[in-house]
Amino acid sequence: MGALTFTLKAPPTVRVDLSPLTPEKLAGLKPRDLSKLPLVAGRDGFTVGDLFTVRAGDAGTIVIDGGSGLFDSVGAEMGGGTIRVTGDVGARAGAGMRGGRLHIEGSAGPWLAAGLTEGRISVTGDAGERVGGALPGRMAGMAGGILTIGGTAGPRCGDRMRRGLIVAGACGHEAGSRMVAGTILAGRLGPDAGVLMKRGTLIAGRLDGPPPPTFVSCGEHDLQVLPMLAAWVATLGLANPPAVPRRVTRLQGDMAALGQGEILLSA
């Protein structure tokens, strides 16, 4: 049996919340009742089968045929199974994922993978802001899994980030914010990466403008777990993975926080 697939009618006018659609909710569901499955949508709300032509299949495989920028909440609390977009995404896009695997096929909005603490995300273009980071309201950011992104991940990538990976194309301004643990790789890092950054790692080519002025430079090291590093990622079938520097420019900071960060430059 074939993916459960939802191939998209007309793109939407109206911010759609899409948290309904995952492989645990929809899981035995027939088709019929699929499509009268209620969706969070403007002022009066849709059906499933308002927006989606629904082709039955295995639930614990979910094609989303034909994205859209106000598709929010896609994966968003997902304990298991795959998601695949063929298209953009709106905001909060994997939030509080547990489990599983969510691919989508282009760009996502604000809030990316924000709690996320077990499974992996891949986007194959660009991310909005606060990528990793913490809703609002929440103390803590991602705690745990992998997310890659084939493109810019937008400001403020891995705030309150306390677990897991992020390995982006570039990351925008204040990169690693609040960071408390984790790891974000990067081609390149925006201005004031790591800002009261308490402990984790940032590694990354290059570094916009001046290094932070409450980070404190360690010289020149050849890290002996680089290697290992880009090795490991080598593995996860990125199209253009951001090089691991061999020898790296070591910052530690934020000296106006706990000081015990870091961030990691091509020497």
Given for the second form:
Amino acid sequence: MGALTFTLKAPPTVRVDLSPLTPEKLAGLKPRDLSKLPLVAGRDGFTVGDLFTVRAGDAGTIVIDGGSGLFDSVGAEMGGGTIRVTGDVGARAGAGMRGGRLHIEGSAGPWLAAGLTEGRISVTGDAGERVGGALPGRMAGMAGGILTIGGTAGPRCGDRMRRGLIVAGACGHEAGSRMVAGTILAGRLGPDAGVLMKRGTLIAGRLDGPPPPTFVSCGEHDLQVLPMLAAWVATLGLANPPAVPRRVTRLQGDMAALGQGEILLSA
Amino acid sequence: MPKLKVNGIGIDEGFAEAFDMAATGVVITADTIEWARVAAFSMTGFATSVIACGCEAGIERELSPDETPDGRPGVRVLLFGFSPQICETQIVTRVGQCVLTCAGTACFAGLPDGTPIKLGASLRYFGDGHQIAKQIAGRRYWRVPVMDGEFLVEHHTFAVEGAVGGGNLLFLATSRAAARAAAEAAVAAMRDVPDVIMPFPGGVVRSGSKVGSKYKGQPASTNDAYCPTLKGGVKSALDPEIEAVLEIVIDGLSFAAVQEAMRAGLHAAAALGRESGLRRIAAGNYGGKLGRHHFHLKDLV
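Take the protein just shown as the form predicted on its own and give its structure as the form predicted in complex with its partner chain.
Next comes the full complex, this chain leading.
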């Protein structure tokens, strides 16, 4: 059986919550029932059939053919299976995801992968702010899993992150803010990276602007862990992954917080 | 003289008696293979016999850079003890004193699965709060700051039960040089067999023991039946022409691995022929009542 496919009829004009369309929630449903599923959208809401043409298939593999920046919570809370979106998604894609694979062939909005605990999310384009971060009111950001972004992640990437890996072509300002642990690898980091980070590792080819004033230089090093990380990143199948530097300048901080975090910059 | 012969060397009817053991392992890497060996020799040096060392350990094989987790040359060490708990205590103590301390090394799990036992999970505390955990490809590692950079150590290694300890071969020869040559040839052949170690110095033991002693509190004592200087005075197992006996003890992850090592060692030694001075190959046992595993020499021919 092929993938369960939702083909977009016409671009939406209001924000639509697509969190009902996950492999777990759709397992066992007939195509007719699928079309009647209500979606929270705008003031009135509508059904899946109003937005998409449904082609029956294995609910373990979902394809959303045609994206929109107004599609929120795509794959949120999903626990397994695969969702592939051809096009953009809006806010909170993969938020609270517990397993499986979410592949977005386009760009994503803010809070992508917020609170992700396991599984893998990949975005070929750019992403909004606080990806891998903590949803408002939550203490913890991403706590496991892998998030890869082909383009640029917005500000505060990995906010309050505590475990897992984020790989991005570049990060906006304040990447790794309030980070508790975990690893962010980027080709380039925006200004004020690592602000208030307790532990965790930011790795980049370079940093925009001066080193943050509350980070202290620990000199240049060849760290044994970096080739291992490079080997792992190479297995992720990314089109154009940022290089993991072999020799790095180690900046320790944020000394205004616990100070056990680090920014490793290509030396 | 035994009836069974390989290349003119007598092969005893007897069998080696071996025991169930638990096992664990680590992979030690370093900037050069020499330094990886140094660390492994240190940690496996005083690990010849469970009688007084707490465990038996040795280098299983050397690993090329493409076989190790961090792409550096390394060695795989196997460690055998009576339980997974003992293996954990021993591996943590030994890696902590002999690998953590050794210039440029890193240490990883040396078995693919089994019961997880602590490795970096204990050693990380050496970092005094500066240690950093990193998850890479689903496995957890600790980066412990040390004076030459960082000691990278995996959080867990694994222990398995159902390993086999105490496979052995005895080489009876007309001179000490001949016994040594036979043992060297056998050890060299056994080192090519996967999943086994020969825990004694150079893989060879000259002080074979029997259970008990005339002295109170001495659990084991010299195996007088195989001591050539006593062959007239005790109930000796030696023919008059035998002047030296050396033994090889083999621990392995499985019965098959130990048996394969014994087969390889027996044939490599026998290949030296009678002109080398080797006369007989025997095996040690305790009457078959103590150990579950019996390796009959006739099955190896």
